[in-house]
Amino acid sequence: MSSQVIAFIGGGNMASAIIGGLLRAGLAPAQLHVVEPHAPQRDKLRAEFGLQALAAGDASLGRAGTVVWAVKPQLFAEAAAPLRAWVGGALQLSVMAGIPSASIARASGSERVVRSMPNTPALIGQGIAGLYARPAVSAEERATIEGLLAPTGQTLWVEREEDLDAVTALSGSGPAYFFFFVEAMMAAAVDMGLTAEQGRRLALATCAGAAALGLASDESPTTLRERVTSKGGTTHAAITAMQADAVDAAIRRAVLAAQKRAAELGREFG
């Protein structure tokens, strides 16, 4: 990737967080092109990291070597049609929900088509992208789109497309239910007497060590979770409460319900 050109069509928050990681690593900023209708996000982004920001792809985009999909699901459609003379040639990454990669295929004119679920937190490299390729992606490809997303995190492949579905429940929107949770510690904290600022840096830094521990550790998050938990004490009392309020059954049909409008989407937009 040192000398490869990567086309971005779409510059919002994700294509942002790879465009950052990338020059961090070592890129430098003209081999990084972006089409951005949105001319405020172009300021932002010939700002911020001082690139060659487009309103509307031309032929500069027949050198890139990876075009990396990043607009919204419902727009793709439209994004696509003016640029398939142009990307047709290069290796595809979308970081799009829910559009199949036959359908990427089909707008892009490429059979090498890699999907990617990525989350919020590849904006500070701490993120876990969830990959699918079709069977004309290389394993060298697969190697360069690795490369391409390192610097914002971990990836982690699946072989089967609906799988993505199924990532994208998990981790995909699975920050939005972390700070749900955090939220809810906050008002608590407030209802026991302690400010909200207290709150949240409590409970941010309880789940921050608590992810860092069960990362680092060899033993089950149940395994975990009991040795915190003595018969009768306070975490047991919470655990109670949660148990007797099907807390871990509404989390589970809540991944579930993530899961099905993941597929929904791919069948509206795709």
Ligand SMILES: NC(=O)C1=CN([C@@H]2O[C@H](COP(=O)(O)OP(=O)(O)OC[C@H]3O[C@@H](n4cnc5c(N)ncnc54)[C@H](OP(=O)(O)O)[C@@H]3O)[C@@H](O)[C@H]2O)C=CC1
The other form holds:
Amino acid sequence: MSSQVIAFIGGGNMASAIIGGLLRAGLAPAQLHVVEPHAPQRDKLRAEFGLQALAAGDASLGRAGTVVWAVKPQLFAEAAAPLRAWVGGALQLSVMAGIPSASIARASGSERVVRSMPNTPALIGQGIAGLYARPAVSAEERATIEGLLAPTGQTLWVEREEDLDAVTALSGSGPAYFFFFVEAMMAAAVDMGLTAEQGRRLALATCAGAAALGLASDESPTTLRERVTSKGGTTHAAITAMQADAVDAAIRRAVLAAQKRAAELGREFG
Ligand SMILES: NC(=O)C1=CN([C@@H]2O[C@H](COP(=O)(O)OP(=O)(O)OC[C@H]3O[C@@H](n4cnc5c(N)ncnc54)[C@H](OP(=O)(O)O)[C@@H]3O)[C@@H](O)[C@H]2O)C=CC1
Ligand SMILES: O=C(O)[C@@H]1CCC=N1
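Any chance you could show the form predicted in complex with the named molecule after that form predicted on its own?
Up next: the whole complex, starting with the chain shown before.
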């Protein structure tokens, strides 16, 4: 990893996932600057990572080679306005849902903008992040961003910026859909007389095993599903019940709702 300074604007969940990865990859805490107005969160960053976060931006941000925008989309404009004087010379990386790269270029004063959409498994190095670069970003700068995100998991470039809204709806929000499903499995476990903890272990191990099998196999998810589904058996009963409730259509509608919201966030706060 290079010796450049990386400045994070916002030191919350997603910034912490990336910071943790960078420190594990060998960056020195002194290479990481964080602007975080929330005092308890600054204390947490100090305790967890040994970082001295700033309550507000200052001229030290001018030393950053890369600036990572990790505030809520709703707060982007407010967060960026006081920093423009210092961040314009840097490569910009956003993790914010929805905010268009043109807005980030305008607010930061730099056309060198990469938008990313990571997800929370980044915390354990098993995330996947969609990436989009504005034309002014060089091949070397794309590689810099890939290196910065590598400790958090995989990356996937998209050519059209609007596709990041779909990535947001699939993999950015996706961990929450998965935990929603696990919550329902746990509730069903209790309905059947198991404890919630037994349900949690069975559901999580089953989902992790199924995901690992899907990744390791050349077969499609449909084939893998059919292989579990014995004729006239228990899985058939469950899948038939889900089809009767149109669960697949409901999931598709939910993902499209997330995509629509990502686009709205861009229009409202970009
Ligand atoms: N969580 C997720 O799964 C994912 C999130 N994202 C994106 O990451 C971004 C951050 O989300 P997340 O980490 O979950 O949110 P958090 O609320 O955990 O982190 C944002 C942090 O920014 C701080 N902040 C608020 N105003 C400013 C400011 N003016 N300058 C600097 N920092 C400020 C917040 O402080 P305070 O709490 O006081 O407001 C907060 O600590 C969002 O844009 C989201 O779309 C992307 C992919 C996945
Ligand atoms: O819910 C959100 O808006 C953010 C973006 C993707 C995951 N969390």
